[in-house]
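Next up: a single chain in structure tokens, the form predicted alone.
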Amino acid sequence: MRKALLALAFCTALACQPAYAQEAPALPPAAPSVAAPVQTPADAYTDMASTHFDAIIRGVERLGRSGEARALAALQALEAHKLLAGNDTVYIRTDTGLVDARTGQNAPADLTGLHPVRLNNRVRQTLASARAELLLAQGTQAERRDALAQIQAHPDAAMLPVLDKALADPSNKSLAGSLNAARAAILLSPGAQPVALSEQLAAVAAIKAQGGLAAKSLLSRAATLVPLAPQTREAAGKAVASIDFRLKLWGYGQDLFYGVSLSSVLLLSAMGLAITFGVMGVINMAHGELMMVGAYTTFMVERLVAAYIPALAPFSLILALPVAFVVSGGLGILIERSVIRFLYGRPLETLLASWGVSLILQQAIRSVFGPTNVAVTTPGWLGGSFALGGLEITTVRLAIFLFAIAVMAALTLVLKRTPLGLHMRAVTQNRRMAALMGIRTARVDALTFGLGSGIAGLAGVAVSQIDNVSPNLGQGYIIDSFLVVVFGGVGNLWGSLAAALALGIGGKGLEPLIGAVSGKILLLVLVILFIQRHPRGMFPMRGRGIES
């Protein structure tokens, strides 16, 4: 009876509603959805004009796949600290003004409030993987290499598909072991999928074979990786210890290079004074300032080249070579003429004179030089380096050794085959016979003395593009020059390449094991103990004047 009440006023309630109440006027037609609008690669850069690391990072990843021309100098720019934002997008300071990094256009010139895009640790990650993706895509060979080494160091698991696509190009062949060790990387780093034994044991092998200290830590980190399979474990310890035995072999090399290189320089300054003490008996102490003679003459050359003759400005160092030669063989002539020629068979007084004739070159050179170092430029063509295996082999080191055996194989022709060499053999041998028939020593004694001194001013051309350029140059060589002379045999050039390269590779092989210091100190008490023994050297000379 209650329920039945309640729904008779109900019903009496709607009926007398006004017209208005029960006749709602007809809405208006809904408007037609409108689908979200597509993200796109252009919405990267509203991402990174935002103040939010998260969004910029967001900026970063989507600028990375989209696979656009300026997606990469929008990204080099950020790198460079030259991205700017605002106005929701991003611009790229260049030296002429801004340009819009999302259309490439030039932007106002009356934009105000921007503010460089921020930077973090977490962004520049997400940046060096970005770049890479990008280079490994649109860059050049040689910077294909280095987006490899990029995800090598910093593996993510997201490139994988990147490197999977970059594999089955063709064009790629030749990257296929820098692919397979970043891809190889990103499947041992941790975080990442697990994937199958074999897939595991291919990845070892693979950075295996690539070698090298960033391979050695990736395995390092690999071999107590507990996600990974036991045997994947060893097998990674096991390519560790044979990194490191390939690294010691590769070091020895170096080392090796290194001491070569070493007594390159030691046989540049030594072979004048072998020529000098050999054949005249003259303790030259002026030898390394005719070094040093050299080197400045490479320095004004280098001057001289650069403001008359501007296009042979890569060549000066070797128009710098024949002007050293006579420039520090006739200065070699007129210290003979004018101060040795009067001290011959007086050894003591021939070594104080030239010690004497030493400071007064080092004070003129002081005078009108300075007393501190000139700037030698070093020819773009001698400068670098380049990787033989698992050596660096310094282009400019190179070139001095290569140097070093040209000069020696001259000097040994002169020698050899001209009638100047013939005349110094017979002096050096037996001066007294030599005078008797006819040979004029005195005129020898000049020729020898300059030609020694000139190819000390050779030296000084190569020193100069390893060494400081200063009034000190030559102290820093004439002792070792008398040391690889008096070892090798006075005299004798096959002696004083021996001496040199045994000094060279020896000093540099007792560096790694009791440093520089006391191995240069054991090495020279091992010369005077053989000196002891052999007071005429290694390769000592033959001749009745000698022996006698």
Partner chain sequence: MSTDFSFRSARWTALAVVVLAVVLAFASLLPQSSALSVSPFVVTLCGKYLSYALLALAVDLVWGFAGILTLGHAAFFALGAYGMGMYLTREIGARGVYGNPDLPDFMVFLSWHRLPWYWWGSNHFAISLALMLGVPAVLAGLFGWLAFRSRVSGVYLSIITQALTYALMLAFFQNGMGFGGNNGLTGFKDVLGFDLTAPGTRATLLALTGLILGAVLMGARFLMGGRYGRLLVAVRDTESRTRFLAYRPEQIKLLVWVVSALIAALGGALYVLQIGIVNPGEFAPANSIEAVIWVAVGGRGTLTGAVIGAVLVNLGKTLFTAILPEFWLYGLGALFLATTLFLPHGVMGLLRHVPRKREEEVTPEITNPEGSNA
Given for the second form:
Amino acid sequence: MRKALLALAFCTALACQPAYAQEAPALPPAAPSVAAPVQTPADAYTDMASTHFDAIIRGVERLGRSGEARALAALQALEAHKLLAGNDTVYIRTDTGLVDARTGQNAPADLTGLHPVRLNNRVRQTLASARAELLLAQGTQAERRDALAQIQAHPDAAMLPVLDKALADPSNKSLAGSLNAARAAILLSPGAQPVALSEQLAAVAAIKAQGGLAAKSLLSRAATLVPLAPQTREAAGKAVASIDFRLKLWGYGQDLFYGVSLSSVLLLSAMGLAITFGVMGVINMAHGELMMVGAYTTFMVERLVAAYIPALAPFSLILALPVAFVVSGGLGILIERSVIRFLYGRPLETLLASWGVSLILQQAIRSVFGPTNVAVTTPGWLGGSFALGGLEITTVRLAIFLFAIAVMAALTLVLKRTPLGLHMRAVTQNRRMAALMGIRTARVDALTFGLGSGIAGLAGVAVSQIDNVSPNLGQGYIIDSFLVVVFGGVGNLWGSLAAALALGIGGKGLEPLIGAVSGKILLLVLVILFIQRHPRGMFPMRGRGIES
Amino acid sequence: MSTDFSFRSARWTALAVVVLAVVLAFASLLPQSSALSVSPFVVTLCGKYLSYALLALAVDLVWGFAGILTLGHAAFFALGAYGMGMYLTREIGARGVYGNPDLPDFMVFLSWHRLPWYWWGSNHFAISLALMLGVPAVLAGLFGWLAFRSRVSGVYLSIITQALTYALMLAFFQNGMGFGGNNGLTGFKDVLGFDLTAPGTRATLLALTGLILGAVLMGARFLMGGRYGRLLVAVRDTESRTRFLAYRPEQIKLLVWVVSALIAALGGALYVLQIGIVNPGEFAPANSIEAVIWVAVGGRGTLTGAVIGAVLVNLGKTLFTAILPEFWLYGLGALFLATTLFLPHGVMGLLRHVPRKREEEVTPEITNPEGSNA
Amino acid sequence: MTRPPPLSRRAFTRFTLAASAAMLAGTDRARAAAPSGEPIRIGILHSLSGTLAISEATLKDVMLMLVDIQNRKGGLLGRPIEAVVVDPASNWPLFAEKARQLLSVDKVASVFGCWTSVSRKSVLPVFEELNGILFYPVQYEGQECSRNVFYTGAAPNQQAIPAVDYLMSEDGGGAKRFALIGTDYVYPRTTNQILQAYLKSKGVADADIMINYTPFGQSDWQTIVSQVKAFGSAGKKTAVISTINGDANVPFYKELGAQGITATDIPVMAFSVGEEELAGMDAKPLVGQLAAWNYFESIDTPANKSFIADWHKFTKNPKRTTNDPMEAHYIGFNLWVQAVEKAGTTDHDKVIAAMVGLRQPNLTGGIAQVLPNHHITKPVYIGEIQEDGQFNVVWQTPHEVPGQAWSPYVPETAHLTGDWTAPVNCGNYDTQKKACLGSHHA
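Okay, that's the form predicted alone, but what's the structure of the form predicted in complex with the partner chain?
Everything in the complex follows now, all chains and molecules, and the chain you saw is the first one.
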């Protein structure tokens, strides 16, 4: 009895698991549980009205082959979730009503019984190819070029006649290179009819000349593709090795870019601290929370812009910069006036007080915005990446890098070229003398702290583009920021720059070798040892007012 | 910063701690029906507070007396805790989930087949005890020797202590380290053959923690009230002058640093015995900062203040996480602000009957960005 | 300066008194309800501050809503239910302390709580010692089967393995190469170990599996995403299986978008990204990326519709999303209510005994049944992320999958089974040695 029960328990725990795995092609929730219809329906539009992905895909493929102008409209509607299905046909939803996709006629705007045509990644993939096929015949020059890139990225043997036809078309003369590359990609992909050896080898050479990861991917597959001639496969293998070598060389440059980009984030987050902590001697543990406030300001500005001046939505990020500077800076002045000013001369106690401030700020944000992340969008012009030689430069990282440089330059200018900067330096170097010369030290203190906090706000705007915007945002940056300032040498902006570069590039250089965590630990240990050798950081500040 | 070298209060605090712990321990053994009975929940809680008080005392020794603001003392506490945790893990033996007599559960789970070398000997209590105190002491000795020799001070020292605990936290978070990764060590059953969940064991552990805390308090009082304590304060207040008088400030500081690490490790070991879990979260830099705040709240440089601060803040945390779960962080933040702004001498400052000369009222004119003796 | 009126001290005293009274008697009561008699207390052990508040604070609200609904239905055994809320503040030892407080001071009938594995592991000894009941609502790594815990989230076989099956299917793109990216803690480690064994059993070579672990809160994903890209250029369809934890997901997906990886090139299947996480992200670059769960807000059933309506009403926010762990709490709470009704008492032993075999309709039209191993049956859905931050279900298991406590794909546990019914009564029964391992006897 006991054994039987046990066996039963064991079976319930195990047996069902492989059982469903074999019934792999599962069904959409509302669909009848029968297999996809066997007979081929009348046309593509009927296919697409199905709830089965197989049928929808077949429909999309047939639309691509059809070459009809209306097919393109249907495909674009499908991509935008504007294609509705019902009564064995599909309708395009427009702003005014429904249009029958098959006929292009207006249809009665009765939405009952209609459902959006289902999409999944496979449909999307087919959709992209089908649209490329249509555009290659109907599109503008630029659209054709994009279409060819799409065809080359996902080569399909059935596309070969289309390409051959396009090659024969004299209007495509300027696209010959792209056309040939796409053709080469198809010749080297599974399902293609074997062609003459010389043509195969030419295809390998053409793809190899393109270089890059996509070419490597294509050639690695070709190297194992049996229908291709052995010589072709061998050539493909060699081409892969050669691309690999080039990728490896470019890889060092890429790591350097990653390092510089990490450095610019570190520098941005540390720069405000270099002012509040480095110049004023306030151990400002609420620095991270001031960044968080900047990030939440970005979120608010984006919301407000979207609500009131939607035309400016793509540029809300730029609008957020001054707002975040003012909000964080104002908050900083408030903190300085209400807390910090009572603690001058007791820097280590500013640590405790500002830690208290940071807890309150965190919880305040949690109370107002809730504990979850908020979504800050990345504007279109900051998205994506571009190639620079073999380097892949992500736009947003490049923008942050440039932004860090700009903030650094502006800060240096403020410190060196403005009366405020002069006063700030005077107060730092010899407070009493400065006061005797008529500088209102209290006001300078407040403004200096405000400046540092405002820069933290700017860093928050930048960080909102690459990281979470949550009440915990500040905690992730505070330790690194302090490390940068201390490692560089307190009170020295250039030291912070050098430290950020060393930590960023060092970290990214170590990451591929020993992993992110071990790299970080190693760096921390190195910084600890470095400070033992150079107790005042890389660029210690010299001067009479500084010595203890 | 003034320092009163008599520490009369420390003696009374030590006595109070011991008496309270022993009384609570006995009360917890009374039958549940008795009016004086104390629930095991309160016993564990008190054990936790007293272990934290040891950490606070350790911080007070280096911050209050030597002027070294440590932002990494939780590292020594956690190392002590891990040392004890390793021993307790080995004590589980074959009673783990997988019934493996040699390997802790988390190693079986990650398909390890052999015990890593640094776990050797952890099944013997004596070796473990030596490790749980020795490792933090050696680390502190090495770190302190390097730092004090090259005269790293003030903020620089604070930040590298923070870097130290941060690096250790990252390391212990890694599952590959063989310390249970994020989960840490837990699921303990026995210590020296006594069932950890038995009321008798709990009561004994609480009484033991109280006794150790009392003994450490008396020891610290003896050390700080004597010649060494005066030297330490001299180093704290004017290190260069002490050096010119042919003392070796680095050696003076190193001694208190290592002693303090030992006390913290002891606190960690006792903490694990009563809480039953140790994980890398204990290394978090925020924990070290919090320990500093306990001392600030209680009053630095007073020994008694450290104990009072640790107990008060943690009691408040226990209460407010239950009563005002959504708002207690405001209270905690406000407490830190209020302490630094209005209670520069902490609770102990309030208790002193005669208000002292306002020597702490430093005007903004005397800024000291390096802050070596704040 | 005006002095505060002398009342303040009295007010303070009153506050402290009230505070201590609340401390002694339990805390933060839910509003009084119609049913009469001594209230039945349940504990809610979710972090309201600290790093985990991001995910856990919502679960506290869901529990309060469920208690509210139940009380309006007349309570339980004619008595009102009262929720005791505590804040373990994302701190593991505090989880254990609060669990002990709930069980021994507040004497709650059951506890709903915990999020990460470590929070569960830290309270486990407390629940076993004090013989409490914990409902754990989060998908987890399995390899545990305690008598005092009911696992209402997914075990690996209820999430990870179906997800891989989907990726290998034609609809999923027929992936041949897998990058397993995770945060370095026990859930990803175990899940990846199980997946690795499973992939090998399906004929995937070692060279086609890449495993990478990152620390918590990883915010710079440049190197890893570029490694994934390079890994994906070997001429085989590549998919990413992500066990990246909460916070680190946003920068990860942002980096994917920045480096131009789309779901049609390299699909990413995530196990920890749900509606709540997506609400904090710009979902446009993520369209088509995948997630495997046992519940999606977008699933159109009457039960789900009314649950979402209740939720919007309760939170007074028509935009609040629902997610998988919330459904797990819904199931867990209703199962517990059933068990108490069946047993006629809140006595822990009797309720635990009454639980096994209970059936509760879930929100997506299926049935959750409590298995002898204290896991439940769950359907598995694969959803694709849509622009509005919701999921479009593209695949589902034909029927509910029973949760496995011990993975058959890990050699050490292949022969273990959990069964808390007589005569086995053991969470880790070795079917080879015919013995209950360790000391987890009832």
